[in-house]
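Single chain ahead, written as structure tokens, the form predicted alone.
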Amino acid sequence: MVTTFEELLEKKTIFVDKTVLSPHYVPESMLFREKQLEEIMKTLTPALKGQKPRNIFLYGKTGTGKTSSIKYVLNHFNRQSQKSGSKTEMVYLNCSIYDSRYKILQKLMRPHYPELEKSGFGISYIYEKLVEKLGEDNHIIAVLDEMDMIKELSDLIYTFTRCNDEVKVGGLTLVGISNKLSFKNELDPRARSSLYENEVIFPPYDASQLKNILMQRIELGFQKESVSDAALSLISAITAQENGDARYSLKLLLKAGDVAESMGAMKIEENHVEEAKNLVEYDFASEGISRLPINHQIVLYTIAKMSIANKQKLTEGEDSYLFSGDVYDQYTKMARKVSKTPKSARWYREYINELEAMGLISTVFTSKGIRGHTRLIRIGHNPNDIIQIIEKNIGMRS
């Protein structure tokens, strides 16, 4: 018998809100950020006074609060700004869909200038009213997340600093987001001299933070009682260990209720979030995986191939490691059957430190003795999985 939208309406279920447990939630209060939030809130305070703020930079590691943190301090920027009547306005972008320096242009200025909603103006034209639209003593505050997905960005950086230039009063101010300190270094020297900001870094959370995080959202999102303390416990331990990524337990909460509501149980249990923990690696592994550069994929492909293979591998007790040199080597081959140029040894060390970053490899360096001093590598997720997601991604094959 089919079920009714009158049926699931009226079938008990463990949750209240699920939008609390959402990454996209912001919520009241941010806890354990009350000292990044200080910094950054300080840092444009100037833009309402009709002064140009520095521009600042917010790093750290996916799931540490650097987008619900901006998104907090534009909120109440934005409603300070009607409530004094300031000329500023604070903008937050995604650049993994607004990625080029033409369309994070447009995306300023489209709601003031109703004919860029219209396409085929070139980025000269939207350049000039960006100029024209400072040059009223206008401040705006672009937030640019995940900085490090924009195409050409020292062409982009260059281009804000020449307007900044070239008005007598305005602004515009930069604020950039990425899980990668090292991004600044692929900019060109014109671009890196040019920005004058303030750092803000974003720690992993703990254990305890983890759990006071989940229960703040809990008391919100869920039934009262519905969350046992094991299982509180061990979501926490679980993402703490692995990474104190704040979405990974969040997802990890909302998945081991939708366990335990599809096993007819009203109460998440330690069993719902081992079995949830599978579910939630997967689609974090896929939407992680999905967002790197081709390259990137390609030595993350290498690595799980490898790995499966069994092959070129040392064994240290449970653990099983790859040849850094060896794996490089692989890689060469793999980016040519693809028809991509293989990168040269330090872009690869790069990617390397970026994939280890995102918990999808780990690395130790060994001692002298076994090819003298040199870097093992070994997977971080299930190689399957890895592969069957690349293959999807990029059409990759051995």
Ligand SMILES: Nc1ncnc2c1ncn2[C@@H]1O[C@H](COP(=O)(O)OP(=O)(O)OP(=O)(O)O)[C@@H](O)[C@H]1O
Contents of the next structure:
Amino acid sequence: MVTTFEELLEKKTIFVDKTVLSPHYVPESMLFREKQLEEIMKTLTPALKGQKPRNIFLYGKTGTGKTSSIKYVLNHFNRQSQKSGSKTEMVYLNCSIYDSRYKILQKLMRPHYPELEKSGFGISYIYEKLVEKLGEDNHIIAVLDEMDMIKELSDLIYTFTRCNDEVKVGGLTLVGISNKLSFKNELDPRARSSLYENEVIFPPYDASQLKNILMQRIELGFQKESVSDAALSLISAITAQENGDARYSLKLLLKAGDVAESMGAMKIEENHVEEAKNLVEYDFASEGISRLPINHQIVLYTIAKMSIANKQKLTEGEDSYLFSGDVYDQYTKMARKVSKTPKSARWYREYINELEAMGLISTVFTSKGIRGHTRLIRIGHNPNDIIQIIEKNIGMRS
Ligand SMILES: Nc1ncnc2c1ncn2[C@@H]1O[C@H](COP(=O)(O)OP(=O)(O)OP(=O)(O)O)[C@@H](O)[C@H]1O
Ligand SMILES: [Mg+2]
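Now that the form predicted alone has been shown, please provide the structure of the form predicted in complex with this ligand.
Let us now look at the entire complex, which starts with that chain.
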């Protein structure tokens, strides 16, 4: 028989409110981030007194609370700004959407100049408007989240610097955010020194911190007593071991809840977590990879392809490591194939470090052997999955 709404409504559930487990939910208080929040707030306070704050850059691996911390600050900042009648506003932009100088300036100025809703205005027109706006003693704090996605970032930073030089009062402050270490080095030195006036680091969470973060959500999201302590400890331990990414632990908790429910249980136990882990893994790899800049994806794709080819050559039980130098050679070919200029070996090493930090690959250094000192690379996930994900992302065909 078909289910009725009545039945569905009456069905017992262990959840009270699933939205508090969503990655977009900003908690009432950010645990273990007092120091970072204070530093950001201190840096930005001059704007509320009509002075231009220094630029600030937030760095930390994925899921360390950068986005939620800045949204927390933004809410408080704008509330305070309104209260004290200040002409300062803080604006949040996700640069995977606003990924060029044009789109960013347009987004910042559109609320003030409705004519910009229409397209077709040149960059110099929008720039003039920006100077005009700031010249009325306005301060704008632009939060550029996932800043590594911006094309020609140095140009954008110069534009901002030039604009600040041009206005006598008012000013534009940048809050940049990224989880890519290599990003800093890819900027040219002038842009770098301007952006990195102040840096705030978000370290990964350990198991006990993750446990507390989860407890805060369990309180709001679940019925009382519906998560066993053993399950909670297991989620925290798995996450701490993987990468300390709070987003991963929340997803694991949510999925474990779904698994428990589907098995008719009213309490999440360890076996539900283990089952959920398999489900979360593919989703997670897919999301993580899709957020990577193109060159990281091409390197990872190359590694996946080579791992498969390598495996076919090996006999049962042999370890399938790749030589870093071979991967680089193949990467340069692969990049040209998708019409990208390959990056130098120096960048390539940074990409490898970051893919390793994300748990997508693992590497070891050897000092012995036929090739002397070399780095060996092994893929961390099913290579076929990775190929499928990346081919979908960037329309790459082998
Ligand atoms: N200290 C914390 N207290 C409570 N919740 C947290 C904390 N840190 C992170 N979270 C939660 O974990 C999830 C991921 O955090 P967030 O999106 O801020 O990470 P991020 O550092 O921006 O990651 P990425 O680099 O991948 O963008 C969010 O749901 C967030 O609410
Ligand atoms: Mg983020």
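Numbering follows the first chain given and starts at 1. Only a predicted model underlies this, so the values are computations on that prediction, with no experimental measurement involved. Here the rigid core means the biggest group of C-alpha atoms that line up within 1.5 Å when the two forms are laid on top of each other.
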Per-residue C-alpha change between the two forms, Ala207, threshold 2 Å, rigid core fit: no
Superposed on the rigid core, does the Cα of Pro111 end up 2 angstroms or more away between the two forms? no
State yes or no: after fitting on the rigid core, is the Cα displacement of Asn295 between the two forms at least 2 Å? yes
